[in-house]
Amino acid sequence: MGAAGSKLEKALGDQFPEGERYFGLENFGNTCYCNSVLQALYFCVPFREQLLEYYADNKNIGDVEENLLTCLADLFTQISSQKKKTGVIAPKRFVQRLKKQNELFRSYMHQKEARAAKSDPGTSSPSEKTANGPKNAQANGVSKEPLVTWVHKNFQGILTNETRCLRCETVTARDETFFDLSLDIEQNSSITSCLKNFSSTETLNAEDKFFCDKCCSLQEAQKRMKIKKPPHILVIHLKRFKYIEQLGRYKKLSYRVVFPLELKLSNTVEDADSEYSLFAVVVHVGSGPNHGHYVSLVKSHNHWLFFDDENVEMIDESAVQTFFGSAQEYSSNTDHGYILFYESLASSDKS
């Protein structure tokens, strides 16, 4: 990547930012995906700082068991460390550990790659059990609350499952925890919209009715999802693999969907706005869901640049809308937003 790697450093000039590095990523075979998620990752600031802290702090201490999180934080040492401001990385060792940790990693389809990042809540169990705390946490036998890392501290939010009894109208609530949204897409829409059908009121009866506590019957209810707490970093998943049981397979939704640069969160249950600014996106190429590529978009320094595996350009602000998707079903165009990394503007404004 010596001519691209100067490319991008004569392209951005004096602009480019001190300190600041732009590795592309080796490919071992379908691993696009996961160096797209990788590159996003990295250039959410907060959480690369964090762990470059984490790497400095436990690199000496030799009872710190490998994991994805002690993987995670030896490639984005080495890629802030490089000598060179561009170049190539082979995340060999995080690859390897993550094949190791999840066998759907070690299948050569794009999808389940995918699907496997996803669903599998082992892939950011590593960084529960070791970051900012001791592995071990049971005292005297009981076994203690899971340890709130920074992992925690970033990408979890809150959300309050309501459910208002139609007899009573005794509300119930639940909360759960989240680090991502999977939004249901519909073709013309955006993700405000996609936002407030997540939020919207479900009506709950025949065979769906709701167990009343206080009515101690199945009754007929409303039921809705609000937000109770933003998360700091957003990530919203848009559901672009779909199973047509006509078909019985899945097939990929090539629908626009806008996504802003700036976004205001306002289905939560403060209802106060929360502001949040785009500086990833993870983007499918392909008309398929078992076979394409992925690349990603990040915002770095007010620079709009484009990851394709080893190679990293810089491309105009402008570029990013040409990701939203097709208006129409059949089109040449089959570069479409994936899973999108949002920055509360509120904690950027904090760091």
Second form
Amino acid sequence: MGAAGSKLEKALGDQFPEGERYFGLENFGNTCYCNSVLQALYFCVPFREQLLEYYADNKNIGDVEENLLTCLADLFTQISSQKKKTGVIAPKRFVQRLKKQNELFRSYMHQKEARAAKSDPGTSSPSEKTANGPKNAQANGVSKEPLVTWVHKNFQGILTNETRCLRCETVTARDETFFDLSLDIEQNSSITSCLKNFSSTETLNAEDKFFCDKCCSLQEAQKRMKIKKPPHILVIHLKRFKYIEQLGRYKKLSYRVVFPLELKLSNTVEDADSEYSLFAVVVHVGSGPNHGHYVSLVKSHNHWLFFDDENVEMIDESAVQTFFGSAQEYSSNTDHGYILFYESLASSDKS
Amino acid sequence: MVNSNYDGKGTYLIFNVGDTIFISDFNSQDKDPIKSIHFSNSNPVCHAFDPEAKDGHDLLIGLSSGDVYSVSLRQQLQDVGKKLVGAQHYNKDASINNSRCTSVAWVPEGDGSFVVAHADGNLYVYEKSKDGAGDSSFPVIKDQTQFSVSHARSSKSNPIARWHIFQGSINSIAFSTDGTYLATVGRDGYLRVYDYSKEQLICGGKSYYGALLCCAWSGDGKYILTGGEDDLVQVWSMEDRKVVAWGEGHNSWVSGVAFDPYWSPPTSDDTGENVMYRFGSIGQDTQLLLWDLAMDEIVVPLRRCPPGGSPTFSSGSQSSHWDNSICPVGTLQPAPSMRDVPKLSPLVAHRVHADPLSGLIFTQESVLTACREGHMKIWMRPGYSENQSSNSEALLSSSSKEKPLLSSKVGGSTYKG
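Provide the structure of the form predicted together with its partner chain, given the form predicted on its own shown above.
Following is the full complex, with the preceding chain placed first.
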């Protein structure tokens, strides 16, 4: 482990970013998904900085009840305050808390958690739910804390669901917040195309009519989802785990879905043209939904790093394209991009 | 990946799959490769044929190691029994540049000079008449972010010049037909157009977002097509020095673009001002798209009013450049706003292969498509199909299918009619 660390330091040489820490995370059995998401969140710099700040502020108060976010803050502080530049850390407290939290959630079956579970249909291990981890802290009774607002500020966007009654032409718009977008995927497509499909117009008819308040009856209608407020950090989840009715089980879709290093959203209410830059990818390794491994690719100070539990390596930017997926169903390549993290390049409105 | 070339005596297909370059007789029934060159240490990734070469070396091959070979292809095709061999070896053992070759091109009317683009943002000018053995050192690039051209210190050097375009991969290059201009596209999403002999930037602009992957000139040098990671086919006007249209229709990255040089607009009753072009594009979505470019569609930008907004156009920061008559020579334009660029829709969209596409060539009788797994298809034009089998599609499968290319590149097609 120490050797691997020094190898990374050697690879970076005097280009090692000042004050930055590259630490692998120990695997406690089935926690590779958790580790991968943790790395992605750690290298989401605005989120990390605010979390560290929050931790520093609350250390003095000292009476904040332990929750997922305080455990995360604790872990991030632990990483960032390491004397060595590279190494391995055991995210013990966080994983324990996460397990506890999930038990809690199971009993309540909180709505948000249900959605998180829905977005990860093929995965049932508790660690699978970390993607929404820090955000769920809010649902767990700490919503009075100001910290919730900056978690929102970073990750929350607003979707608007526009339904147009085809009889009276009235448009009903219903807004909902989101922390990530779960996209259906197609073979040999791009994220741009998946986003377009996400916002394509759908006709509600036959059994699936819309109740129009103006007409006071069920009517045919057209529905589409658009992004009203793009989030500062855009998290895109590719629905690679699909329930196949004929099989009676989940199947992993290994489709080749290309994702650019820069992205603009076209399915917005207003012509935003704001640009996003890819900074992390959580990768699922394996051919099926019930087994496999998770690793992450992270961009830090213009270098790409590959995190695989304890191991951290430098990779070339061009290697990112090897995680797009397979153009053929049966391929030896089973490392596929699963969750993409994009950061807005527009000047953030952090006040 | 595929490059069809005419040598006056026949038409041959040149394509690379895995670690080998293959040559097939385009007019043969089976189209089995008749010659090949295998590379043991590195894969060929781009190539270019010079139909104008009077003698000697006419084929260039760029490798992923950065090495470049020239081959006297036409000469060696005379001798059917003989094995095809390389003639000259440039950038030997990557001594000048160790990043992968991304694109090679003969300079039109360039008297045997050629250009090799690399993944580190440099391109080199070579002369085929010189051997590649002399001292080839270039000054250190002072500012990686700035365009610079350096000429070799030694007169014996081959390469004779280095152009530093930017810091990032040059994904494709293309000369205008007369050799006046050189276009480059790359990782930073910019199209750059240079006056080749003056070594000066003329114009250019950024994609909507993401890298640009391919580019091609219209035969008259008035338009450049680019395609890239924003799934758009972009039409750049040299006269206006800006993007004049975006083609929407691909569901993934656009990997190849080409004008159809054999297509002529239907004769119209009017004064013929509505000049039209036909072009094609291929994508990683496995689709071949055909497009028409009509002048009256792109002269007036179609402006879409933002929903609920006033119909008067706001002079937004990003869009203001559109209203300015023309941007000064030598400057690069930022990415246009989505609403400012007229959109085109494809005439034809067809999934032509099962795998992402990597090559597109128009010939007089047909359209050729190639995919990354090494398959090629020949699509006969209407009226030519009777020359072929009743099926208007001939499938050519290469033998080394087990070695898919990670990312193969199309060498600039140098087809001459």
